[in-house]
Every structure is written in C-alpha cells, then in structure tokens.
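So this first bit is one chain, no partners, the form predicted alone, shown in structure tokens.
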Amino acid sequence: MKKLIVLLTDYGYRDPYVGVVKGVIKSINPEAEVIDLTHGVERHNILEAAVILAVSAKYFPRNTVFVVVVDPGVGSSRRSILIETSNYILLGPDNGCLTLLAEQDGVKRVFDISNSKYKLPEVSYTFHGRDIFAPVAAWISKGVPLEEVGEEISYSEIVKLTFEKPIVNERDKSIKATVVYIDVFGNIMTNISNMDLSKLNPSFGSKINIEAGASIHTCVFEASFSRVPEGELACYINSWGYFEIAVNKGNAAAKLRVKQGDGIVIKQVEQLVDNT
C-alpha cells in the first residue's frame, strides 16, 4: 500500500527549502502523497513540533510517514532517527521531537538513519532535511523495509522530550498547569487534559481564575470563547482535547504575559448550579 509522507518543519514559507524537499521526494517516488502539517514552527523550537505532531497524527491513516525537521543542532554529532511506533513511521533529528507522539502510540523499533545507503550522494552539513529524511522517507514510500534504511538502535539511547503533567489538588478545586502552545489567534494550550480537568467537575458557566506571574484574571468555562462577549476572557475544552484560555477576538497569551512554558495556576472559584 503507497504510504503518505507528512511534513512538518520550521522552514517558513520563504525560502526555497520545503519545495526542494519535496523535489527529492518526488524525483526518487513521483507517486508519493505528501501532505504539508505545517512549515510555519516558530524557528528552533523543538516543543512547539512536538506537540503539534502528537495533536495531529491521529487524523492520518495508518503507516503515514511523518517527516519532522525541526533541528537546531543540525551539522553537530546528533543522530538522524528513525522510529516506528505502532500506527506510524517517524523520522527526524534525535534531538526529542518525535518522542511525545512515539510514546503516546507505543514504541516498536528505532533506527540511526545517518549513515543510511539511502540518504543522498553528498550530505550536507545544514540541510538533513533534503539530503537525509526526504530520500529516506521516499524509499520508504517505495516499500524498503525500515531494517534496511538503518541501525536498529534501542529507543533507551535516543533524546527524550520531558512532558511535565499537570498537578491537581481536588480539595482546593485547583491544577497546576504549563503553557505547552500558543497558536497564531493567541490562544493558550495547557498540558491539562480533558480527565484532569474533570477532576474540578466545572460547569459552563463557572468561573475560574488564572494565576500568570503575579497576575489573576478571571475567566468563564464555556464550549467555546464564542460564548463570551469580545474582549473577554474564556477557557473551555480545545479540539485536541486540552485545557484552552482565549480572548473572544483578542489575544489570550498578550493579556496574560505568557509564553510556551510558562507555568500557570487555575483555580474553580465558582460552580454554577443549575436549579432547574
């Protein structure tokens, strides 16, 4: 069955870099699917790829390549990896961008790719990302079998990303948090999850604070910022199923002085109760 190759870089879309990445592609399988996730990471940050990888995967079929090049340490002794988790086939630099989707799917094998006989003829030292995981991933499209693309290295070896998880405390109706992404509309995702927050049981309607720094701000839980009027604050479950503070046509993460990795407290100070 042809594979799907899916990228997802911090290459931006100026520069010649993702259209040449997909000319190796297509110029050793012209039959190759390839999708773009998105090219626009903020330059460098090996989190943001992370997470964006492991929110989205599941809404690709089974066996789709993911190419992540995210590399800040491209050019130093890091290694090109391979990993083949349970549904999907993941390659990158060694440097923890594959790891929180690997091992959310389940790890199965992993490969040292950087010497592969399939990588292309001269390897630069600043761009991989043409000269290692494109080929690579191409002939995988092809049908190659992956012990024949690397090493066999034990996941043991390989960097991993640390994922801190949220701290509840029920009896104070309170979680701490970490800022884990921030999209373009200035929305703040959490690391909190739809079971931990329904540890605090909120209802639409109820109020949580929000401790920032040295700041609290106040916001309604609801389905979705929609539901307050502009200007305001909202926080409700996202489409990947965290935690999310926004601004109704603002942006959260300006009025909140935050960034990815912040840590944050939230706090229920009021359940709404229904009499009907």
Contents of the next structure:
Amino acid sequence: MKKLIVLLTDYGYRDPYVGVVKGVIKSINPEAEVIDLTHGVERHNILEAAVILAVSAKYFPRNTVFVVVVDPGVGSSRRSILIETSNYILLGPDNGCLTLLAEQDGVKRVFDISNSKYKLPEVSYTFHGRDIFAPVAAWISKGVPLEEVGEEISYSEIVKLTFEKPIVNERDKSIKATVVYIDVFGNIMTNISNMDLSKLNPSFGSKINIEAGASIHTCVFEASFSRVPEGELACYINSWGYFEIAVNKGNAAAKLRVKQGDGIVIKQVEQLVDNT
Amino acid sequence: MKKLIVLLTDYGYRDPYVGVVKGVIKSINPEAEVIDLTHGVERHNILEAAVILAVSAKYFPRNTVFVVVVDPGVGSSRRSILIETSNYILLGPDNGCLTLLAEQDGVKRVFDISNSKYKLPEVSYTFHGRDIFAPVAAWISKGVPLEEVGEEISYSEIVKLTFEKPIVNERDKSIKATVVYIDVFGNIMTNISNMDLSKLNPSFGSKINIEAGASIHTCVFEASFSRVPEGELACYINSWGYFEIAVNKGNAAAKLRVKQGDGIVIKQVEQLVDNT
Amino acid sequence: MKKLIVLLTDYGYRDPYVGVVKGVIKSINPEAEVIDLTHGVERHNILEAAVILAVSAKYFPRNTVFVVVVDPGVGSSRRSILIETSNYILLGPDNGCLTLLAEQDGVKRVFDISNSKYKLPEVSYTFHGRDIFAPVAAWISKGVPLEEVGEEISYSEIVKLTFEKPIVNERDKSIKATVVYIDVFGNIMTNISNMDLSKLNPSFGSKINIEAGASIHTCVFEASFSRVPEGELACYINSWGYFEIAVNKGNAAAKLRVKQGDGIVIKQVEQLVDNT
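Okay, that one was the form predicted alone. Can I see the form predicted in complex with a further copy of the same chain too?
Then the entire complex follows, led off by the chain already shown.
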C-alpha cells in the first residue's frame, strides 16, 4: 500500500509554510499523498503536539509517515530524528514530541537524520520542516530504506516527554490528574484513561467534584455532554478514551479557569444510600 | 468516475478532528479523494451548514458524497441518516442540515444509518464524524450499495429545516426577507433569489432602502460591490444567485448590525420620472 | 508529469469559497491535484500575495499551475491574465500579484483570458476564482494549450507591482529597506536579500541597529532567532534568503511597531577594535 504522509505542525494557516512543505514533497514524490492532521498546535507547545499524535495515530493506516514539526529549538544543536514504531514511521525534532506515541506503539529503531543526501541542498537555520523533514518523508514514501537517513541511535539517547501518570486513591475515591489538552470548544481533556476511571467506577448520572485551583465544581458523569442541560458541566469518557470535562454548548476551560498542564483532582461525591 | 468525498463541519482548524476523519477514510479506502468544503461553520449552526451545502453542491461532480457534521445533538438519540438525491449522496445527523439541498436537488431515498457493519467497531458518544460518517462515506466511495447502510425510511420522518421564503409585495415594491449567511468579509446574504428580485426588477444604479432593526440604509443596486466607492454600501445578486448587501472594502454586517436569522425589508426607492 | 494546481488566495478558511473552487476543478479534471499554498493572505493585500508567490514557487515542481486570487477589483474592468514563465504557469487578476515571480523566473508569454469556452457558462461579478480561474486552471492541467485561453498580449501592457529595492550605503554601513512580510509569529521580513546584506557582511554575534519609526533597537545578528535568549531580538537571513528580525518566542512586529510596507533602516554598530 502507498505510504501516506501526515503533517502535524504549529505553522498555522496564515503563512505559506504548510503549502511549501507539500511542494517539496510533491517535487520529490509526485505520487505521495499528504494529509493535514492539524497545523493549529499552539506555537512551540510540544506537549500538545505529542498528545494529538498519541491519540490520533491509530486512525491512520499502518506504515503512515507522521511528520511532526513543533520545534522551538530549530537552528540550535537539537537533532532531527526518525523513530520506527510497530506500526508507523515518525519524523520530527528530538524534543519529545514523538515519544508519547512511540512508547505507546512500541519503539523498533531510532535514527539520527544526518545523511544530507535526502535533505534539500541548502538547509536553512529556521525551516527544517521544508529543508529536512519534508524531503526525508518524501524519499521514505518513495521506498528509501529507513537506515539510509542516518546512523541508528539508542532510544535512551533521545529526549523524552515527562507525562505524569494520574494518581488514583481508591480509599477516598479520588484521582489526582493533569489537564493534557484543551480543544477549541474549551473541553478539558485529562490524563485519566478509561482504565484509571474504572477504579472509581462511577455510574451514569452520579456526581463528581472537580477541584481546580481554589474552587470546586460539581458535575454529572454522563455518556456525553449533550445529556446535561445547556450551560451545565458534564464529565465523561471522551472519544479518545480519556476523562474530559465540558459545558454543554459552553466553554469549560473558561468556567474552571484551567489551562493545559494544570493539576486537578476529581473526587466521587458520596452517595447516601437509604436502607430504611 | 471515482466518488469524491466532501467534508463540511464545524470542527474548526485547531484540533485534529478533521485529520482523523481523513485517516479513517483512507484506512478503509486508500483510493478515496477527500475535499474540505469548509470546517469553519459556526459551532452548532445547522442553518449555516445547510445554506453552504445548498449553494455549493452544484459545483461538485455528480455522485459526490457530502459528509456534513454540525451536530449539537451528538450522543443523544438523534439518528444518523443518508439521503440519496438526484445527483448526490448526503450523510449527516438527522437535524435538518441536509434538507435544504435535498429538497432543491430532489429526494430519491432516505436511510437510517443503523448497520454497525460499516461503522467503526467502537462508536463513541461524541465523535460520530470519525466513528460513523467517515467510515460509512468511505465504504460508499468503495462501492457498497446505499441500501446496505440501514433500513430505508420515509423523508417525512426526518427533521426539516424551516427556511422562510421571502415575501414579495409588488404593490409597494418591497420584499420581507431573512439574513441566511454572513461571510467572513461581513457580506450579508439574504434568502431573496434572483427570481424573487426580478419582481421588483431594479436597474443597475437604482437605489434600494434596507430596513434592518430600527434603521434604514440606502444603497445602490449594482453588478458588484466594487462598482461603488470604498466604504460605501452596495447591493447586488451575489455569486450564488442571491441578493446580498456589502460595503466595498468594508464590513456590511457590522455597519447594519445584523446577524444570521435576522429579518430585513428591502424596498425600492421611488424614481421621480420627469415627463416634462 | 501531471500538472499540479496550487491555490493562493485571501478567501480565508471560514467560508466555502476554497472548497467550491476545488469542486469546479475536480468536475473538469478528476485527475487534477490541488495544493493550498495558503488562503490566509490579508484581504485585498496584493503585495503580500506577490511576496508569498515569489518566495514559494521554487519549492514546487516545474509546470505547476499557480492560481492567485487576491482581487480587490473583481467585477470591475480589470483583466484576467495568464503568464507563462520559464518554469511555471501563473493565473490571476491583472493587478500585479503575479509579476514579482514572473520577473524573477523570466516571462515567456502573457495571455488575456478572454475565451469564454474555458470559463463556467455563467460568470458572476464577484467570484472569478470559481467562474474563471478554477476552470481555466483545470483545463490547462488537462492539456489545453495556453494560447487557447485568449489573445496573447505584451508584458508591458499589464499592471506591475512596484517593489522598491533596498538602498545600500557602504560608507556608513547602512541599508534603507522595506518591510515586505510579517508572518503569524510577528517575524519581520525585509526586502534585503542575502546578496544585499553581503555588502555589509556582518559576522555572527555582531550588533545591528534597526531604526523603525522614531525608535532604534539594537539586535544581534545570528544564524537564527533561537541563538538569542528568550524574549530578545535577533536578526538573521531567513529561510527564504531575506533579512528578517524576530524575537525569540515573542513578536517582533509588535515590539518594533512596524507593519508591512513600512520603511526601516538597518545599520551596523561600529566595533571598537582593541589593538593595544
């Protein structure tokens, strides 16, 4: 099957950066197919790119080449790397943006992209998406073997993203967690997986307290945000399999005043069981 | 001819939602071609999506599969439907977003998308674009017969969009109309068609009064907004065939303080004919 | 090789304009491949479009068809033109948006797109991207000879963009220049090319004064902005080969209060050479 190239960057949609990256790819491999995962990553937000890549990859065909360019260190001495995982090929700067997916999918080999043969003849200091990642992705989509891009290095040598695991306290039915992504609607995605939440095992309609900063908000656990009245808080397992807080037709991040990286605590509200 | 899949959503460009929808499509049918109509529909604005679909469809090849996901009721009990029209195949939630085009193009058959065979194995409560509409569109683009997606239902059973017709008063040369779309430039598109306007039959250069809220604005009827000086109001039949009000190099919606759904009245200014 | 069609417009991403342009292209030539250079050009900013086209084109394959629609004069009497250059085919309004690239790449022939055979049957007054440029581009990508689109005209007849050259003063080591592009990050690109700057020949780490309006800012000349501490000004040759001013992880245009078209003066700060 033809290899797909998927782009994930913080280039935005105003400038010609993404278009030029595609021009380079099509100049090398006219048969390549390119899909935009998004170019709306917050500028220089490596964690955001890493989370997006980790939750999205499984919806793409095997052997897809993912090119991630969120690269505050472009022009410094950071390496450009390629990670071969069980199912995918990942290209990006050595700053951790690839490692959440890599560890989840299973690392096979890592390469330092040092072979100038597959880069553009002139590599600028500030646009490696165009000069390094686009041409290397295009050559790989054309069948160049991965080991051609540079010397193999150990996974232990590269930068990892520290991504704290949530701490479940089964005794008081609480989970200490982190906000990992806030989408354009203001929905708050946490690092609490479906599996983590199953230790509290809330039923639909039960209440959960969210401690964010100095305030506590009570919200109903539901199948989705559309089950609560407009303007009210709901929490649920989102479509990626993570615990999320939303306001039906509103903005939860604004209401709770949280941002990506913030710690929150969720706690099941005790149900008074009436045994009379 | 290969079927094209066209996406129209309110997902925006910041999050990976659109990219993942394409990943699902390419995973099922690597040969599918996907075009973005726009993902900039205002969040949950069903009328906006319906208008965009109705004016745009005729510029696409016959048999194009349109996937419309503007879906405030996702996760509730609303159905997912497929409408076969004379020229196209329409997929979306049963909330009216498809019906303006369907009635204009002619309804052939309607199906409730209930067959789980063509959905993703796990259907989330909040992302039916990925879990239902993308895979069903991909299978259809691969040749799966429409009746495979679920049981046929009657067009009378589905939700329609009420879209008031303009009221032409030929005696006082006025039309009572509705603002149906405001584009990014602030141009105000009404539901007055070329045909409706022909009953007033204004000539280029004649004046038309626009009553919007408590104020009346006089503007010149022209072939296009570029025929009036910068900063001035013009009205004209727009490129979709509807009566539109614009400010040359300015923002008419801001100037007239109107928004989508507002009623306005247009009235031809009497021409004093000098018969001396 | 199959001809690529590349779109560059100020249509933005909210409305269905770009999607419909692609629908027209695919209706005429289902095999056409379309790439978005960007649709984020500032509304009616012809210079911005011209600069983007001029710096981007060389990253696309030979024979690429570029369609540029930044067209404040749509609906007036301005012509629609096609310019064949040494490597590319350029389509757009006759307002100068194509001429920076045309002069840089070498003009071969110019045509007035007057043959209605390759336009849509009904040409609107306000959407020539859909009614003229999209169908003509599609027919050309299908092999229609260029001379079919209309009568050949002289390059001297069309509107050129006046684009001032920087003035280098080698005596006092200064260059009088113009801001030609400000990207979404606020990086300030000038019209000073690598070649122009070589007459001053600053070394990495040396200081350059930037006079913008009434203020003077000193910044360090580096290989890239990432070589200076966060929040500080750097200047460097950008990835397109032009002198640019940026703030590492900040917004230089906001800091210097400059906008596109502004004049600035850069001046090398004298180095006191210590010969003791």
